[in-house]
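Next comes just one chain, in C-alpha cells: the form predicted alone.
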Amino acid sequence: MQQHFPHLFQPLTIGSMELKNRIALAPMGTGLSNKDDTLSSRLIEFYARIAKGGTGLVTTGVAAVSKNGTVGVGMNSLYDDSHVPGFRKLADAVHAAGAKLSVHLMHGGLEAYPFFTKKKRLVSPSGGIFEPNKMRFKGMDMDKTTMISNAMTHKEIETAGNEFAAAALRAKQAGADAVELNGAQGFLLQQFYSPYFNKRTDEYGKDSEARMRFPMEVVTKVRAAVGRAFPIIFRMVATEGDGGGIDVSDATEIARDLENGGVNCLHITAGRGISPMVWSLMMPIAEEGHTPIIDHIATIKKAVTIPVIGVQRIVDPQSAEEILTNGKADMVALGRGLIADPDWANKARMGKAEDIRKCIGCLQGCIGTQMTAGYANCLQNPEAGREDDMHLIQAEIPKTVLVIGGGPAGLEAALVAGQRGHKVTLCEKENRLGGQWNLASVPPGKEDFSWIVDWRVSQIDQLDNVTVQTDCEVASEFIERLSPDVTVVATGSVPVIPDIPGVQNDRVVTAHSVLNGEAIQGQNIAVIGGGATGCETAHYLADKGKKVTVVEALSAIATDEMPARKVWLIQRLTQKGVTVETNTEVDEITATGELFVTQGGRRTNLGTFDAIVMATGVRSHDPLGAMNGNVPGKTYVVGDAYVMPTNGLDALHHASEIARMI
C-alpha cells in the first residue's frame, strides 16, 4: 500500500511518549469549559473529535496553574484537585481515540485580568504600567486599555513555581501523557525571559541568564514533581516581532538553556499577547501567508538535539511534509486547521488531501466569536464546538429541495441537504458559484478565502443527488415546474447607496464592482466608508498604485474587522500612503468630482477625485419575498438574505442549521 506523506506519518518519541505520527493539535483557548473552570463534556468531545480524526498528539488549551493566573472565562484550569476528574475523562476519551494527551500549563501574570481572577493585583516580573493597545495609527480605536502590574516578590516567584509543579502532577495523575509549559503568548514565563517585560536588576532579571532563572526553576520543579521519564514540552517564541523583545538569536540561546535544563521538546511560536502590533504574527491571518515563521523555527532546531514542534498557519499536508522532509521541524502543530477539519490527519493518511476543509485564516470564529460570545467556533466548520448536537443525520424521508443562490450560504445548504440524502437543485443566476464571497478573496493576501467556495463545490461535485445550475435566474414558472418540498432562499445582499446629492455621478462606483474587476479611471480615488469592505477596497486600489483617501463618518476605521486583521490592514494602508479622514460626513459629490464634506461642524471641500467608490454597507436581497405565499412547500431564507446581513460565519452557520432541519 502506498504511504502518503511518509515523514508526516512516521512515529516520534518525546521523552517516554510514543506518538503514532507527527501531527499535533496546537494549544488554543476555546471558552468551552464550565464557568468554574472545570472541563465540560462539550470541550471533552471537541478534543475527542480531533483525536478520532487521526491527530497524534492532542494539546489542551491553556490550563491555569493558579486562580490568580487565569486569563479568561471558560478556560481550562488545574490549580485545584477538583479539576482532576475532568482531565481524567479527557485523557480517557483521547486515549480511546488512539491519540496522546498533553496538558498546556500557564500563568497569565499581567495578562491575568482582574475581571477574570476577581483580584485587583496584577503581577509581572518588574511591575509597571503597560498600555498594550496604544496604537500609532490615525483611525484606530484601541487605545483604552492600561494594565498596572506589581513587581513579583521572591515569595510570589517561589509560589508560582510551586503552582506549576503541583498542576503538572495533577495532569500526570489525571492520565495525561505530557505537560507543556507555556512560555509564549506574553504569559508569565515569557514575561520573565523577555527584556520587553523584565526590567528587574536582581538575580531574576539583571541579564539574559537572570531572566531565564524563573523559567528554569519552573522546569526543575516540574521535573521533580512528575519524575524523570514524564515528558515536559516547553512552548517558547522564536521572535516577539516588535522592538525590545526576543529575537531569533535570543531564542536560540533560550532553547539551548531549556534543553540543558531537562526539557524534552520545544514548541516554537511567535509574538506576545498584549501587543496588537504583532497579533497577526501570534495568530497569523491569511495575509501573513503560509508557515510564516518556519525559517526561524529551523534556525532554532539546528541549535538543539531534542524534538522541535513547528507551528503557525500550516494549512495542508504538502506544506507539513515539506517542513519535515527539509528538517525544519520534527513535528507540526495545527490549531485552527484542526478546528476547520478535525479529519485533517486521516484524510492526509488516506491520500485525500484535496478533501481537507482548510482554514482560511479569517479569525471570525476561532477568535472573533470567542471575543464576543465567549466561546470559539469556525466559519469553515459549523460543527466545531458543537460536536454533540451537530451530527449529520440521514433524512428519514428524502425531499426535493431547491436552493436559490450559490454563495457560501447556498452552497452550505445544498451540501448539507445533499449529504443527508435529499434531492437538491442549486440555482445561481451568475455564471459562477460563490456569490459576493468571490470578492472577499480579491484584496491582497486574501486568496485563501476562496477555499470557502472551492471546498464546498468540490464536495457537491461528489454527490449524485445534487444538481447545480449556473446562469439560472429562478422565476415562478421554474419553481412551479420543479415543485420542491422545500425552498431555501440564499440570494445574499446588495450594496446600499446613500442618498447623497451627486451620487448618480458617472464617477461613482461601488466597492463590489471595483473588486469584481471594473476598471477605475484616473489615479486620485476616494473610498466612502471605512468599514472592512472600504478599507480592503482601499488596500486593493493602493496596491495598484492609486492615490486613495478613505472617508469615514465614525471616529475610527475598520471597526467591524477582527483585531489582528484590523492592525495588519491599517499598517498596510499607512505604509501605502492611504489618507484616512474620520469623523467626516459626505455632503455632496459634484459633477467634476469635488467631494464636499462636514468635519468638526464645518463644511469643506476635501478635493477633486477621478473616481468615488461607495463602500457604505449592504442590505438583504430576497427577490422571492413577494411570491413566498405562492411557493409550494416550506420556504427558508438564510444568510444575508435573511432580515439583516452580518458576516460570512453567521450566514454559513445559519444555512447549515436550516439544512439540518429539513
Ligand SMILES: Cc1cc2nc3c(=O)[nH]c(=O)nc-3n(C[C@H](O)[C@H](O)[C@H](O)COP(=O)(O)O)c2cc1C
The other form holds:
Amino acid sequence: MQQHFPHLFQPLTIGSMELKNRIALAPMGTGLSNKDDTLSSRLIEFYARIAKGGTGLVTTGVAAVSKNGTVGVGMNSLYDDSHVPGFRKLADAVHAAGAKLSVHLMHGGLEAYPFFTKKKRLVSPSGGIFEPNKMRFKGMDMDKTTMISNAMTHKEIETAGNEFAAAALRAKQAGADAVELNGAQGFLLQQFYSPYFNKRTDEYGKDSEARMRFPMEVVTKVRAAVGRAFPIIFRMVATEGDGGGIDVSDATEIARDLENGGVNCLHITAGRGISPMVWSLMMPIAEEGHTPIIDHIATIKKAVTIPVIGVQRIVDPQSAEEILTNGKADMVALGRGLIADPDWANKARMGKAEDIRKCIGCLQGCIGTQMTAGYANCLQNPEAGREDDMHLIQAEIPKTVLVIGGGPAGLEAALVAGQRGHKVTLCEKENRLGGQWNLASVPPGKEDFSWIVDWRVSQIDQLDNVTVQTDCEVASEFIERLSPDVTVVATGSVPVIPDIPGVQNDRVVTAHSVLNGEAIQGQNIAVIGGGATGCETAHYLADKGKKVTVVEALSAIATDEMPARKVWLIQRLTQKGVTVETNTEVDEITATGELFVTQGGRRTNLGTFDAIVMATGVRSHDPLGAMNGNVPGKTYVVGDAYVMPTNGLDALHHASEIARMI
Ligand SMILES: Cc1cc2nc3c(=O)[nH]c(=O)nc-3n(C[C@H](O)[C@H](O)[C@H](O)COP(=O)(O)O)c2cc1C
Ligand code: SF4
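With the form predicted alone done, generate the form predicted in complex with the ligand in the same format.
Shown next: the complete complex, the earlier chain at its head.
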C-alpha cells in the first residue's frame, strides 16, 4: 500500500515516549473544564475525539501549577491532588484512542487573573505596573487594563519551582506520558527569561544567564520529581516580535541551555500573551499566511540535537510533510487545525487530504465563543466543544428537503441533511455558490476564508442524495411543485443603506459591490462605517493604492472584530496611510462628492471624495416572507435570514443545528 505523507507518519521517540506519528495537538485552553478547574467529561470528550482522529500526541491546555497562577475560568489545574482523578480519566481516554498524553503545565505570573487569586497581587519577576493595552493606533478600543504585580521574593521563586515539580509528578501519577512546561505565551517562565519582562538586577535577572536561572531550576526540579526517563517538553518562543524581547539568536541560546539542562524536546512558538501588538504571532490569523515562523524554528533546531516541535498555522498535511522532509522540525503541532477537523491525521494517512476541513484563521469560535459563551468552538466545526452531545445521527425516515440559498448556512444545512440521509435539493439564485461569504475572502490575505464554501461544496459533491441548482431563484410555485417535506430558507442578508441626504448620488457604492469587483473611479475614497466590513474594504482599497478615509460614528473601529484580528487590521490601515475619523456622523453627501459630517457637535466638511463606499451594515433578507409563514409546509428559516447574527459562525451553526433536527 502506498504510504501518504511518509515523514508525518514515521514514529518518533521523545525520552521514554514512543509516538506513532509526528502530529501533535498544540496546547489550547478551551474553557471546557469545570468551574472549579477540575476536568469535565466534556473536555475529556474533546481530547478523545482528537485522539480518535489519529493524532499521535495530545497536549492539554494550560494546567495551572499554583492557584496563584491560574489564568481563566474553565481552564485546568494540577496544583492539588484532587485534580489528579480527572487527568487519570483523560489519560485513559486518550490511551484508549491510541494516542499519548502530554500535560501542559503553567504558572501565569503577571498574566494570572486577579479574581482567581482572591485579589491577591499578581507576581512577576520584577513587579511594577504593566499597561499592555496602551492604545497605539487611532480607532483602537482595547481596554486600558493595568496589571500590578509584586516582584517575586527568593522564597516565592523557590515555591513556584516546587509547584511545577509537584504538578509534574501529579501528571505522571495520573498516567500522562509527558509534561510540557509552558515557557511561552508570556507566562511566568517566559517572564523570567525575557528581557521585556525581567528587569531584576539580582541572580535571577541581571543578565541573560541570570534570566534563565528560574526556568533551569524548574527543569531540574521537575526532572528530580518525574525521574530520569520521563519526557519533559519545554514550550518556548522563537521571537517576541517587538518591545525588546527575545529574538531568534536569544532563543537559540535558550534552546541550548534547555537541552543541556535535561529537557527532552522543544516546542517552539512565538509572541507574548500580554501584548496585543504581537497577538497575531501567538495565534496567526489567516492574513499572516501559513507556517509564518517555521524558518525561525529551523534556525533553532540546528542548534540542538533533541527533537523540535514546529507549530503556528500549519494547516495542511502537504506543508506539514514538507517541514519534516526539509528538516525544519521533527514533529508538527496543530491547534486550531485539529479543532476544525479532529480527523485531520486519519484523513492525511488515508490519502484524503482534500477532505480535511481546514481552519480558516478567523478566531470566531476558538477564541470568540470562548469570550462570549465561555468555551472554545469553531466556525468550521459546529461540533467542536460539544463532542459529548452533538453528533450526526442518521434520519429514521428520509425526507425530501428543499434548501433555498447557497451561502454558508444553506450549504451547511444541505450537507448535514444530506449526510443524515435526506434527499436534498439546494437552490441558489446566483450562478455560483457561497453567497455573501464569497466577499469575505476578497480583502488582502483572506483567501483561506473561501474554505468555508469550498469544503462544503466538495463534500456535497460526494453525496448522491443532494442536488444543487444554481441560477435558480425559488418562487412559491417551485416549492408547490417540488412539495418538499421540509423547506430550509437560507436567503441571507442584504446591505442597509441609511437615509442620508445625497446617498443616491452616483458616487455612492456599497462595500459589497466594491468587494464584488465593481471598478471604483478616482483616488480619494471615503468608507462610511468602520465595522469589520468597512475596515476590510478600506484595507482592500488602500492595497490598490487608493487614498482612503474611514468614517465611523462610534469612538472606535472594527469593534465587531476578534481582538487579534482587530489589532492586526488597524495596524495595517495605519501602515497604509488610511485616515480614521471616529465619533463622526455623516450628514450629507453632495453631488460633487463633498462629505458633510458632524464632529464634536459641529458640522464640518470632511473633504471631496471621488467615491463614497457604504459599509453601514446588513439586514435579514427573506424575499419569500418565510418568517411571516408565507412558505407552505414545514419551514425553517436559518442563518442571516432568520435574525441578523453577529458573525458567520452564528449563521452556520444555526443552520447546522436545524439540519440535525429534520
Ligand atoms: C483557543 C486557543 C487557546 C490556546 N491556549 C494556549 C495555551 O493554553 N498555551 C499555549 O502555550 N498556547 C495556547 N494557544 C496557542 C496554540 O498552542 C498555538 O500555538 C496557536 O493556536 C497556533 O497554532 P495553530 O495555528 O495550529 O492554531 C492557544 C490557541 C488557541 C486558538
Ligand atoms: S474558529 Fe476559525 S480560527 Fe478557530 S479553529 Fe475554527 S476555523 Fe480556525
